[in-house]
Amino acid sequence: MSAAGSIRIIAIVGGSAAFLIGASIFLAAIGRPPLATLSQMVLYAFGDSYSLSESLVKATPILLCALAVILPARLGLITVGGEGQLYFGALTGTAVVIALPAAPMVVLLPAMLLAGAIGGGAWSGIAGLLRARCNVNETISTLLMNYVAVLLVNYVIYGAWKDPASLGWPATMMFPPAAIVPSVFGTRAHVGLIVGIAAAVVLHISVTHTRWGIALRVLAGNRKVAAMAGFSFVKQTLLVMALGGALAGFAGICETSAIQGRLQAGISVGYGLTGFLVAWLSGQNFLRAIPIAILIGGLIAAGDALQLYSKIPSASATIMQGLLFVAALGASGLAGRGTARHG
């Protein structure tokens, strides 16, 4: 085994034995056995068929929004959009079911589902054009327009759009059978994890073995020797950012559709931000980004379950993640740096 491979496994198993340490003495901190309670958690997110159907409801959006950020870093950008973009996806998408609420499934359930990746990639594609034609910083124009996001679908759902049957909880209509996104294997986990898992796949291809990936890396190497190479970075701008926010889009309107069945306020617990989060875990790598969402999805699952029958709070659950994030992000710091050494 090569060096660098011997520091990965290192540092892999030093962060696990990092963020085991740091629970065990949160949960003894708040006065709970730390071996039961993390026991107890992996059984609550992979123990059964429930709890892991639960654990990828959870992961889907994540890997998703993983997804929309790990394209556009493929070019050297930095977008922290993905709330945004699955609000905004959230939000076009629920338009086409309200304005066409008796169609047929054959057409309802696709224009839907078309409607939230087109609203997340425009959305995204207008940082991206900010980005490319204004020299907008697109970390700060992305964070921004989270915020929009969010209070258009609350002015929708509070006004023109909210369901007067739903009395005084603001919400949309429920969505009619036809525009149901479908479950896999008869439990809530839906085919947005299919999507998910394929977009990770495709891309992984595409930007390891094309030569779309090869202008990628270029660009995000050195714009000037692009340009001669007849690279466009406007070009490549629009393009990764409006791929990515579709991905973020789709994410939520599969939510709406499979997990709400209306839209509501809330649609998302931060799956924005942490597939943000798991983006950088993984490497930017698409692959890593399957498993390491389905691994937060347990422990964001694993949290509600504890809440609901241990008496946790649920802040425990927020806190328990944060601390996998600095452990994980604290060994591949020293990895990166070991490796850096023995190059």
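Here the rigid core means the biggest group of C-alpha atoms that line up within 1.5 Å when the two forms are laid on top of each other. Because the structure is predicted, anything quoted here is derived from the model rather than measured. Residue numbers count along the first chain shown, from 1. Compared with the form predicted in complex with the partner chain:
- Once the cores line up, the CA of Pro34 ends up 2 angstroms or more apart between these two forms.
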Contents of the next structure:
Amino acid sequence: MSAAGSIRIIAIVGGSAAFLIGASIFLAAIGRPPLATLSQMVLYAFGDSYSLSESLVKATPILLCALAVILPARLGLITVGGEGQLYFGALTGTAVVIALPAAPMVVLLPAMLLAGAIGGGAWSGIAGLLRARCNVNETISTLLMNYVAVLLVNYVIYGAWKDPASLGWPATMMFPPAAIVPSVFGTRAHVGLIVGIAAAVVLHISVTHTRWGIALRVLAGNRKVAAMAGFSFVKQTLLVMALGGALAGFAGICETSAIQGRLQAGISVGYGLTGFLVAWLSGQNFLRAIPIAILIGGLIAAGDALQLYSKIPSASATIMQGLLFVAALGASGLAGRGTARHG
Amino acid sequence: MAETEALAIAGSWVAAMLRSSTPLMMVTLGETLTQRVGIVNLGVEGQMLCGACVGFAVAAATGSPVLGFAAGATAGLLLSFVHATLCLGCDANQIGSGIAVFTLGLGLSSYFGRSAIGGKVAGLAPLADNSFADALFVGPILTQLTAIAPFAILVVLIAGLWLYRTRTGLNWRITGESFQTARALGIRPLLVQAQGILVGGLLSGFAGAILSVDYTQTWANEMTKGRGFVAVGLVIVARWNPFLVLPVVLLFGLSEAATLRLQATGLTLSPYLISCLPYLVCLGCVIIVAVREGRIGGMPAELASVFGRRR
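Provide the structure of the form predicted in complex with the partner chain, given the form predicted alone shown above.
Following is the full complex, with the preceding chain placed first.
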């Protein structure tokens, strides 16, 4: 087996073991039987068709936000802006619905989704432009812009777009049926999931089998060599940031339309951050991100179910995510170091 | 007459500026010291949240704000231990590890902070009682500020003197500039980096406790609202220099005080738009500094592997 393959297996086994130990300690600390609760979570996540569809609903924005992290990572950029891009995409997509509430579905639905993607792409593109032109660190700019995008959504739903009929509740009007993203398989899961999986496959093929993929690899490795080969860092930075942001923005307008039915606060429960976690767990690999996003979507759906049935607050799912991230980073780091030393 | 009025207004502005910048001062100083040893810690946001949560709970339970500050600082310290273990013990990526610590801190503080929601604490007493309220210029400052603001300024000055004027401070700076050189000089760079991360954790936890116990005197989920991330940006603006942390944070506090004042004047601008201003100001400062980077410099060389070099 290749060295990279054995590192990966050691990391996965070690990371899973460390996560299970950490999660058990946490559950024991809050007075819950660890094994019973963990197996209950697996049932709540994937036990029956309803649980599975809820997990897929959660996995959809997570997958799209993960792709928005992985694509820039292929150029060596670290963005944590999924949350802001998601919110800004929801904002621009909703703008179309507010402007053309009576338009027929063939016009309204594509226009809304496109506007959401463009909004997310533009929001992320700002960070890309700042990085490419002014050398502003993209991690910091995306983190700061997350808060601004959430505030902008609050601004419109408490202000100009607030529906008078919602009796003081800060939200826009309900979307007309022509602006509702269709669901698939007769469940709450929607078209966004199909788009996410298709995007992952297309991006994977693009970066492994095309000249564009070579450009990204060379630019990530050595920018001087890349410049001699005629690859532009500025152009590629803008491209990957905008494309990634467009996927996250698309996730935002899909959540707004298919899940909430109107723009309101809390359209995302940290999907951007969770997408970052998934991107990292996948080793910045588009295809691996699909099953991992579904697994983490299951973890979050199980967290919701635990809150409902066992009165365990849903913040426990955030703690579990944190523990999983710590375990995975630690295990892959240690596995990589051990092999480097002996091999 | 106009002069006294102007002085009174200036006094209340200085008080508001100092009050809102004190938590940020501590977390920015902590991140500055961490980055001086060549480590970036985005987990400060999570550490601040835990510090705010634990500090508030302890202050509410014991009735002692000082105990609250100590407990908050300890919570930040403990959480930063995770970052130290991942980065130094496991060679994990610093940005990834920082986000992991942030996620953990966010989850822990919202889980265990539920019982503290709606609680009440008595903050520190003001520097002077209301009989001084009419004193020119210093009146509003003395009656609105607590001992924590001058204490924080003192901590920043001491940290600056320590970093630039002592042997151990020099060792820290060497470690941040060159791991190899530090090793050749007989400094144990990993130990110094661990200390840098833990000091940053202590100060960010303290900053969180100042926010919840002394400034807002409440606890709410995610109450730090990205102040930790803002601090990471301001460290760059302050060019990794503790002395520069003071003016940078105070200017930032001034803009925050200005937004609060704008709202109070009955301006019809939405509070949500006004709340965007601190993040935009921070981003704007980072952009200005990044454009002028070649002429100002000051980044510890070991950070280049994390932040990336120009072209």
